[in-house]
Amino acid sequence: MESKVILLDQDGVVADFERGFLACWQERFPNRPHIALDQRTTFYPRDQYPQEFRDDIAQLVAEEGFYLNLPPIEGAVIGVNQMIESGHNVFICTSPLLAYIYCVPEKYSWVERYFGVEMVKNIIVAKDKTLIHGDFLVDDRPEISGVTHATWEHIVFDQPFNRHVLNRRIQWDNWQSILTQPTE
C-alpha cells in the first residue's frame, strides 16, 4: 500500500463527541429533553436542541475537562495506530472552539492520553482545513469549506447527521478497504 497524507479529524472521527455530550447534557440536566445518539440528524448539536438550550449547550462544551474526558470511537486507537504501523503519515486535523481556552489544550492532552506523546507532534489546529494538505481528510463534518480548494478527499467518518453525504464512507472497521480503493 502507497503511504498517504492521512488528515483524521479529532472530535467525532477519534474522540466520541456525541456519546460525550450526551453524558454530560443528561448528568447536567436530567430533567431535559436529551436527542438519542441515532436520532441526531444535525452537526451541531445546538442546531436540534430547543433554541432556549443553546447557552446551556454552549457552556457545556466550553468548561474545564470536557474536551479532556471524551471517550474514544470504538476502534479509533486501533485503526489510527495500525495506519501508521501501515506506513501512513497521520495527523490528527482539529478545528477549536472560538471560546479556546480549556479545549485547545485539552485535544493536545487527549491526544496524549490515547495515542502517546509522539502523536503530540502531529497535531494540527486549524479552522479552516482547506488550508492543510494530505492526501485524505476523514472528518464528520458534512461539507468542509475554506478559502482554498483542498488538495485532499473528503471521506465522511459515518455518523447519524451526516448520513446525507455521498461522499466516501469510512468507519474504523472499514478504514482500509476505503483508503485503498481507487477514487471513482
Second form
There are 2 protein chains.
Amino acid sequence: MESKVILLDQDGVVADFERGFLACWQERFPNRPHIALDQRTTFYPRDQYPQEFRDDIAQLVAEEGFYLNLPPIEGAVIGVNQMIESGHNVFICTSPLLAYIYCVPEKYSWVERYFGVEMVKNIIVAKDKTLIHGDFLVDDRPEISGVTHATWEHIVFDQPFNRHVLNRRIQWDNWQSILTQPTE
Amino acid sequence: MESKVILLDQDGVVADFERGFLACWQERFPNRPHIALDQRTTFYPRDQYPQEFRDDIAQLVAEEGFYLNLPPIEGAVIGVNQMIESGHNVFICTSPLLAYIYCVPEKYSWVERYFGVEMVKNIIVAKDKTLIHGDFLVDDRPEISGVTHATWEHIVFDQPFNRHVLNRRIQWDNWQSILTQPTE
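Instead of the form predicted on its own shown above, give the structure for the form predicted together with another copy of the chain, please.
Up next: the whole complex, starting with the chain shown before.
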C-alpha cells in the first residue's frame, strides 16, 4: 500500500472517551442511572442520558483531568505505530470542546503520553474537519460535514452508536485489510 | 468578491508576537541588547539574537501568560471583522510551540478575547498548514512547506523580516484591494 495521509480522530478512535466518561459518571453519581457501553445509540452521551443530567455531563467533560485521563482504545497504540511504520503520514485530527481550557492542552498531553513527543507535531485541532486534507479520515462520528467538500474518504471507526452508517469501517485489529481494499 | 475561505495565521498577522516578545525581553533583561522591530531580519528571533540567549528566548515564549498577553496587530480586529462581514469564511490557522502547555490554550483565550467566542470555533491548530484547505493563507512566514501541495495562495502579511518574498502581500489597511486583485 502506498503512503497515505491518514487523519485519525482522537476521541472514540485512539482515546476511549466512552469508557472514560462512563467511569467518571459512575464515580461521581453512583446512584444515578447509566448507559452501558454497548447500549449507547447516540454520538453524544447528552443526547441519550436523561435530559435532567445535561448540565452535569457538560461540566464533567470540561473538568480538569477528564481528557488527560481517558484510557486508550484497545489496540490503538499498537495500531497507530503500525500505521507509522508502514510509511503513512498519520495525524491526530480532533475537534475540541468549546470549553477548551483543559480539553485542548490535555488532548496534546494525552497524545504525548501515548504516542510520544514526535506525534505532538502531528496534532491538528479543528472543529471543521472538511478543511483538513487527507486520503482517509478515521472517525467514529456518523456524519461529518463542514464548509467545504472534503478530500478524504470517511472511514468509520466502529462504535455501537454508528452501526447505521454504511461507510467502510475499521477497528484496530483490521485496519490494514480494510484500508487496502480498493475504493469502490 | 465572492465568498472565500481565508486562513489567517495568528502570530504576526492578528497577534503581535514581535511587539509582545520585545516588550517581555526588555522587561526581563533590561541590560541585554535587543533588536528594534524594524531591524528584525529573521522569522524567529532566536536566529537573529546572539546565540547565547537561545535558551532564554525559548523559555520566555513558553511561559504562562506570554501568548495570552500579546497585543493585537494594529488594525487586525477591525480587519478580521470586515472580512467576516464581507461574507468570507475566516479561520485562525496557527502552528503552536512544541512547548504547548500554555501556548495552545492561551492562543484560544486570545482569540476569544479579541474576536469573541464564535471565532473560537474557527481556530485550526496545525504545524503543517499545507494540510489545511483554503483559498488564501495570510501568513508572515516567508516560506511555507509541508507534506502536501497546498490549495491556498500564500498571501504574505507584511513584516520587516519577509520583504524578500515576492508573493502578494497585505497589511490590515489594504487587504480588500489586494485580495480582490485577479490572480496572475
